[in-house]
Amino acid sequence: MLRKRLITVLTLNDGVLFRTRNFQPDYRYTANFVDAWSVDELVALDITRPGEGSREHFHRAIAELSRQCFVPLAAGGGVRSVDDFHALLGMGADKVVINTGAVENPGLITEAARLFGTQCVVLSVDARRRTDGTYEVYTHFGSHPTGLTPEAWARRAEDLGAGEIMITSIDRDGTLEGYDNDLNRQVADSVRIPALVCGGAGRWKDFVDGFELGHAAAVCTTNIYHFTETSVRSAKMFLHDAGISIRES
């Protein structure tokens, strides 16, 4: 049995670590962050809006993270071309997260997978719940509806060469109210590749639910940790006691 993964997501606004709520920068943490806090992987996302900061600040943050952490690192935000893949991988990222750029140019998934391998391509799917209970994919920091359903887009991305799907509930982002496991399960069950779920975790039990109800291969979170090593270890102990197969250190 493959072990489940615990992933920390870092959202960086102009190179500074922020928490978000419903995809809006909500609270500034710090410009300095070191260590991997015993998690299995890190995801670093540039949430800087166009015209509001420098891309170079994010690039410097990725280079510093890759130098100081010893777990796989995925980086994304504003990826529109294979040149962006080259740049982030050259700074030390192991994987690249692509979102809006993939919707605008689905062929980019195939091109990147051919050049760098499917394991390098992580498709980020941001979704909102419609009033009728169905879901729709959004792009451009959760502001543009696409008309796509998350499960259909995930299946197509898998066919195009994506190695993982990262599904985020915009409605749950930063709320600490738990994952939207109806959304997560729909996407996870529609693909054969690993599904990473994000958006809303507020207690250790939410991680268990993400695995058991959301059928996730990995659970992602930001705000719950408060960036302390002890809390991540506590989370892993809780998951182990709940019967989830996960790396404990």
The other form holds:
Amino acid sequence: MLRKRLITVLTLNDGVLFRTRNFQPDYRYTANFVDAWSVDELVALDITRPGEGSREHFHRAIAELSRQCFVPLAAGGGVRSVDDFHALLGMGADKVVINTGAVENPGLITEAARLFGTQCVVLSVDARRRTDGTYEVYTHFGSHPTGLTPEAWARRAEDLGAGEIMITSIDRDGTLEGYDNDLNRQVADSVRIPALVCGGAGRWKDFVDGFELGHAAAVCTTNIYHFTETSVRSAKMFLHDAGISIRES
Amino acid sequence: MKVVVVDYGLGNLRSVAGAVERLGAQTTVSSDPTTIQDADRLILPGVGAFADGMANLRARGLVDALQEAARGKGRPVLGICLGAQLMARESEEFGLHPGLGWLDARVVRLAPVDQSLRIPHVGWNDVSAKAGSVLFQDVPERSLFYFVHSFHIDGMGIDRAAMCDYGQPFTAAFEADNLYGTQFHPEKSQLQGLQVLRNFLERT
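For comparison with the form predicted alone, would you give the structure of this protein in the form predicted in complex with the partner chain?
Now the full complex is given, and it begins with the chain already shown.
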């Protein structure tokens, strides 16, 4: 049986690993940061603001992760062109995460899918809850409203060739209050490709809810583990006990 | 031993080469026909569309070199994902496209009976290996491997070394004389994946 995945998201600012709160770099990790042997998959995002650092540093971090980690590695942040895909794939990424670049130029999804395969294109959708309870897609690190609804955008992206959708609740990012599973379910149910959910996990129970209420194929965590060996294991034990089919070792 | 990872412009060559190096083997990533012909072990990686894969092999003049190494000299070749599919006669991915034609097999779309199963098939899934399979020596039973694909290789002409199930049974790995293939990504499947690569390097 295909296992539910537990994905570790790493946010890097100028090549340095940070955790985030509401999309702002918040705390710099100093510890040995990744125990690659017990996570199912890694997503590394460049959260360097334009003009504030070097792309090279991020690329170097990706190359290093790829060399050490024999698990799937997705990379993204600031991807605007097929050249950016080439660069990240060349550094050892297996998949590329696109967000703002896809909203600005939806044709990029199709072009990249044609060149590298749909499995290579992960569309990241950052959404904020409106006061009326509906959701809106934001770009540029969550700062630009787009007028798009997450479901419609995800569906369109699937048609254009995206292979996975990564849904992030901006409101929940870094809050440890749990995923926004209304958002997650709406988006996951509107597409047939796997949905990865992100933003807000603070307790192991949140993972169970992400799968069961959010209809996720994978739950992502950015800030919950401080990358110790036991945290991933405890999370998986909890999921196993809750009846979720995961990869245990 | 000269291990050559064939570079035809598709797929994550770095991680395949990295995994082989981790196992202590010297690896060259190459798109040079002579280097490929002289290899002791060839790895044909690849992620992407079938037609592009074949077009790239042709554009780089690699079809004859691969043919010579695999069929002429009988060197062991391991195809990974798309690289394994390219060994088939043809693929129905986005139209009908001829492959290398080394195996009497076709590449067909995954069609799980359960319509709620998502395509592509992405993630860790159980693989059951046939007793005596070379690639799965010392791999614990029911190990999990990482898959990411929408198509799979199908045919009577291949010896299925391992099966996987995703709403339908499909070939997870095959072994046909000197030709080996995995639908999953051993280079992304942690310890068990490394063991499969080790078996290819040391037991073929």
